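Next up is one chain by itself, shown in structure tokens, the form predicted alone.
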Amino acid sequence: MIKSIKNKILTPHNYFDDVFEKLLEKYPNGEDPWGLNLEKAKKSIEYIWPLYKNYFRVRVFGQENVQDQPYMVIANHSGQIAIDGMLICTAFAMEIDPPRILRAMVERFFTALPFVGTWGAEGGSVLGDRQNCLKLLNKGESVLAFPEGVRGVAKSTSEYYKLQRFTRGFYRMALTAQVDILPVAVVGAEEVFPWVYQAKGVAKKMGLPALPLSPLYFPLPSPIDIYIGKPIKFESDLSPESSDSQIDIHVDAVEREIQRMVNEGLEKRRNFFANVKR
């Protein structure tokens, strides 16, 4: 099975292949028992790197504060079709070193949803529930969570960058598996569909978490900018028992970082069509 998949997806002198060779130490069976499939995730990442480099233009800021260690990472959401944790899972594949499959926690919908259901977990998607985020971490998975949840890219124009509450499940699992958080901005997502309209009630009648409605049939190519924050360390007087008005202190300083990140890049955020040079 190793040497099967190694003669498929390496060769000499190749980036993605060194990538791929590095997450082959990691997954040396290419797989693993939530559906990654390490050779397919290649090839899902070469298709999405013109768009991520070349139409999206992203740019990676903080790689410094990523060590070889696992995290809670935790994000804004934004952009309507939740484009942001694509670009941040290859962000963290292809810009990290060492690279890693981000672990990416998914809403139930999502995993229904025909062959989008399955490319995900191929990628390294997996349900958002309790039990799969601790094992991943107790595994030394890094996993990808958006505490706003559905309200996150559930917005119209006027809340862009407004973050919604955050709910504290995560923090609660931080410190089960006793691993850092690390905060990430995404600027940019926003204005990829910059005139939005979520049609709530009918939404809610089709049993939808959301129905975004827009003018555009494709998204924008707005530059898009990701920052990474420092880690912040789980409070050691604290248990994943204690009361939700002890946890919801910290939850609450971890969506502030998070804003403040996503304000600062607004401050620095591309023209929209500026010609940038990379």
Second form
Amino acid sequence: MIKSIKNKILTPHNYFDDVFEKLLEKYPNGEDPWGLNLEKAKKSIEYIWPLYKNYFRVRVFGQENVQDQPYMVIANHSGQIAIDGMLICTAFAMEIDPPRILRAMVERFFTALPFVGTWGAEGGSVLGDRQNCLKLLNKGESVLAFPEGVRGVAKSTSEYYKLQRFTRGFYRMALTAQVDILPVAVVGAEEVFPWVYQAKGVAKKMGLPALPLSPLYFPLPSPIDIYIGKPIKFESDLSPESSDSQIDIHVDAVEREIQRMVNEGLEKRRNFFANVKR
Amino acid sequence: MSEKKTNILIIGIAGGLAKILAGLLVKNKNYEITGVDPRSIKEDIKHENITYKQMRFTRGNFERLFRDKEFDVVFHLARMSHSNTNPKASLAQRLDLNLMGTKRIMDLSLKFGVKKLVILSTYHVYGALSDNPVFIDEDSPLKASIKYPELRDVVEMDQISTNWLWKNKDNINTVVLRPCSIIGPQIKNTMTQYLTSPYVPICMDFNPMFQFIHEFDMAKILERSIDELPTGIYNVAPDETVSIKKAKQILNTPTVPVPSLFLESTAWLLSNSLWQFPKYLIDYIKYSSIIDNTLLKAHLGHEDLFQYSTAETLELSSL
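Shown: the form predicted alone; wanted: the form predicted together with its partner chain:
What follows is the whole complex; the chain from before opens it.
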């Protein structure tokens, strides 16, 4: 086991080849209608991997909870620039067998960005639209969503690791497609930018989505842990059109579970000079 | 057999797709085909079952044709496209031909008891926007003219046809087809020209996905729509998709990568000489517009619907 992990780190190139050979079986054209491009995705991961392994020193826990089936992957959002999405996707492609391309749901403005939008799409991200989400789940793909949205990313230091209220959309999608929810907690990504004050009033006046004020704008090498929880079965008594109050009970349960995983993760995390929350 | 032959009118017979369709239809001895076009017609297909007439749709002799021939089936393939016209001067012209012409064709068809009317629209009506979902279905809003009013004629022609279609559904069976990019050696639309010409500018910061249908497959679907498609609107596209850069690779045509920021100005600079690509179509080579073919497949089946794969379609179009 240790030897195989060592091999992965020492000879990542061969390992990338293995992973993408397996992925090629799933996407024989190397492309898909949402703009995924395996060749480009592989190149991106080859660049991200050293950052993932050596800069953020990512550890993944709970791989055994992931079965070979589609999931609605739900995670807490953090770190001002949504670096967590990239790391979770890398983890699911490289550290879980069989490898999978997680389809991250992104904001509307993202797909219109030059270079970045296409880079994201080629790596598997898709516009966070209900139609896209359902089609992907029905095709057997796993979707990654952050129900906190931008509110989760744009937090001041005092709010770190406090989950913002989840929106309900993801649960209705999971009900419609009848897939299980896979809770994921990311610990450590908040401290990539450890001291931040969100000037919400000014941002609103200026028409910006967020205005983070910080003494430093360079991402710090905060060690990051990704915890994959046990799948949460979708409630078969509910229909996708059940009332908000019925849905909310289950959305809250998912939120609480992820908050619990975050809190547990905080206890076990590695030392870092800039850890602002314990 | 003294059975009455099926009279078919193909409007826009000078176009590449119409010619292929005529070629398919003449094989059926029961079909009597008339081809009309305001443009000059090269009579490529000579056959006893087909007659050609050059005329404008707004004139009286067009109505006379309907009265005399008592058509059973009418194909409206004469939507004026954007490629061979001067984009600046032609919006009024396109609106006139596409709206007035279509309205007149529909009204005459109804008046003279046509049983089936097939109107060719385009996937352009949905628009190419950065927040398009993948697999746009027939009920989606037509957003093409939001950003570029020059595309108004395309959207409005589709809208008057589809409104008319439901209003008159008890009297005439009308089918509106919205195909993806039709490409092939006989078709001279903007997309085929863009794909097959070397050294055209390509967006370096975007790589949209496309669906391509071979001209022959499209003509086949037009032919089958006579008997097999009930009144309604249908997207026409294969399941396969391909990114624009990969398509260019398959075609093996060299490109000039340009940042999207300068693409419009490049198009404008080259518009009179080297690269005739209308400014308002640039979004279509920047953002994806992928359409859903579920409804079409429900009626025409999955097998043999598309004989050519995307790669074959692309390779054949460069011949």
